[in-house]
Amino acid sequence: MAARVAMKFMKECFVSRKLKSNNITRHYCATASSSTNPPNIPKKVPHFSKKGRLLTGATIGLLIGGGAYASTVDEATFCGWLFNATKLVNPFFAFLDPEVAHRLAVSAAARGWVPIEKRPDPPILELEVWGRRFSNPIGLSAGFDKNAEAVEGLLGLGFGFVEVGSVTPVPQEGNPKPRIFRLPKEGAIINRCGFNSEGIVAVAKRLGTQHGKRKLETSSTTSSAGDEVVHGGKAGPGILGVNLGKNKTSEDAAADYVQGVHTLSQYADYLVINISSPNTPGLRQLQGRKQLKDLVKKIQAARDEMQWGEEGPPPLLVKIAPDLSKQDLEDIAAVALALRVDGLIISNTTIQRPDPVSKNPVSEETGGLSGKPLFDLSTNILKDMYILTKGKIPLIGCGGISSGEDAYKKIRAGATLVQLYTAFAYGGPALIPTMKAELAQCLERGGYKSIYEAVGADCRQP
């Protein structure tokens, strides 16, 4: 098609130049008949400059070449080429301020300036959790799309699910800038954003618009595909989670989370109570046994008193910190089992500075550390929680994942689903299909026929 466009472009250029030439000739004849004085005729009709001709030729060549390439490869190959092409662009983000780079990345996804995954996921990665069908277990964690600006673009990249937020009831700026610091050699980031959010009203408006659009797409896909199963949650293709936070100045945390449930739960495939960010004073104290029990009871009651259709209310998850004692973990597990919490996310960022981060001067910045140095710490906590909850509660493994092998280790440690953020910030869209392919290979290498078989494999008695 691109080749046809190029030929049309060349034809229009030729016709345009011919018309200009005819106009000059007619102008000369009219001037000669109305005057006896010889007209001042240019010796030569103006042509394109040398640079213009080179630029036009190069453009036409690219169009023809691109069209020829696109017409000779299948959709899967072309899709892979697009994802690999992002590797050329992603390094330029490293020259920008971290928050500026983040803002540009979100804007690009929101405007559809990112590749769309057209290739099906490996069948071995498909699973069902909370009655929702996931095409793969690899998700994007909260913190990237805080205000639900780019849900469609991010899901289109091939994530099995995307979690937006954290969303606070009232808009707040968060902590003073600078508040994001890169440690590229360590594959890590330190942030102290402090729940910067546009608030639930703005997020609800965006999710409402996207919800209607995704529902429409699902209906049209279902009607055209007949009995074909459409993967995704109640809001359309792909699974959407909403991470709820509290305002920094609020004295009633439960009221903040309840407000988020009332406003946003109708658009979410699952909800997350974030009580583990190290950048909001007093937030982590809510992980105590009594505080957590009281908080979860109030939020569950608020969710359950709402009217729901056949799909029922969204699952309610709790996101915990990696900086917890054995007693803390036992208390959280006891509350989660007693109140039948739908899931736990393990874990948020850490205030610790494990090697090799401790040797980097940037490690002196306050805030939560994410990325590769967090992997062992968060995975050990994940394994402990899987054992404490006896494998009865779905766990989402988060923290330091940067490859399919890492995702596989999280799953064997007890995770049913996994999330990443920092690795995506460094690796860009090309990382996603690579991780899925690697994870599928790891499962097959281990002799597993599905993810379910691998969950918690390292925690079982030999």
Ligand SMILES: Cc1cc2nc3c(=O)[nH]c(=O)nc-3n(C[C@H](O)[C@H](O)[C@H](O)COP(=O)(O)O)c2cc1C
Given for the second form:
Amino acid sequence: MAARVAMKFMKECFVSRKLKSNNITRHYCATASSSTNPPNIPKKVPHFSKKGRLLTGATIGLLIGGGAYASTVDEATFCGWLFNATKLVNPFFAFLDPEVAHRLAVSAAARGWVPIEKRPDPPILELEVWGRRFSNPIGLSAGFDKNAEAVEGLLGLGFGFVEVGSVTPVPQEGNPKPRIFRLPKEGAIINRCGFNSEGIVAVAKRLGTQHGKRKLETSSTTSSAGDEVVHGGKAGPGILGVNLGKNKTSEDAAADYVQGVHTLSQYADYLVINISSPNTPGLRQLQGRKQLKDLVKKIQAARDEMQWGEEGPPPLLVKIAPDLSKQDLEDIAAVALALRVDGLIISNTTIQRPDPVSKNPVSEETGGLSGKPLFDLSTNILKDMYILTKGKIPLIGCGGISSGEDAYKKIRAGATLVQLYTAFAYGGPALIPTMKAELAQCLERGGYKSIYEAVGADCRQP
Ligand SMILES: Cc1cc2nc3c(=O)[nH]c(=O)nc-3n(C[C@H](O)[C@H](O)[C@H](O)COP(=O)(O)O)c2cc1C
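Please give the corresponding structure for the form predicted together with the named molecule, as opposed to the form predicted on its own shown earlier.
And the full complex, kicking off with our chain again.
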């Protein structure tokens, strides 16, 4: 593969060089013919000066040498090079307006202009949750691919799962721009996007096409008997979560989420009710005991009324805020256990401004804070929730993860899976393989043979 790419590259370089030289000759002939005595140069025969010949020779030599070297390199090494090369564009992205940079990144992933992870994940990272197999527990959290434009490209980067959304029933613009602010020194972002979404119909259309593809791939790779695979993503190339939001002006939140379930749940490996964005007025109140109970009951009923195949409906998760009191957490845990909620995502962004962020003037911007300064806050809530739910509900740890070591800490605090956004926005694709390798090392160092063994290790009595 490396050799093929190198040969193609050399061929392209050589052809473009040849074209260029032809142009030079033609140009030379044109100027020469306008003079009184045209030199006796045969048309379209390349002509190089001694210096030019030396340069061309050196370039071709280098390319042949490089190509020959590349051909001795295995696919894994070449893949590593490609991922590392993406670091070169990080400074360019940092220079752009955050939302423009984000748009560019999503477009690049949607067009497949990102590396594809060909190396298998370390076996110690593989796990099964909700009957779905994850090749690694590191996912991309909601908000990055809000409209499901780049699912294949993002999964191809090597995430164990990708969550799209939040998707609102009706398309909406979100808050006025600017609404995303970087705090690079702190490794943080403040956003007040306010659910900018193309809406459930547009997202369903996209996922419909992609889902068909996923299904096809799944059945052709896993089922030699040609059995129909009922749920496309299950054994597919990656797990897809769909995160549902509500419209700003809607007065009936439950009706919004139910619409999302009706239109999108057939494409999802898991569904998320996001009731924790700080940028939609009143949303976080849905985390109250009674409101949450009513809401979850309605959504579960809507999902269960639909026609499901053998595999059954997708699991339903609730995403909560990090700004909750002990009482709030107890209420949520009680509802989750009583209604058998399939999982909790802990957590969304915070409205707090912990040190050192508070010293940065950007911290005065309204919105939710994400990234490194959120790590401790969200990890403490994760631990509390693991204890309150007695380890009976799979938890997704999210908030401030920027390394494999961070992912390991979340797992020890009670997370079965983890997600990130901000560190990926800063670090780009190269971060993912690094994190996976680090996490595998951490687990081995801790004497664990699988992720299951490490889940909640810090919450258990010595
Ligand atoms: C710009 C931006 C937009 C986001 N949009 C959403 C969203 O639409 N829905 C959601 O559930 N979370 C959203 N989030 C929150 C992230 O999914 C995640 O929970 C949070 O950023 C904490 O993780 P991190 O510290 O790794 O970024 C958004 C975060 C950022 C930075």
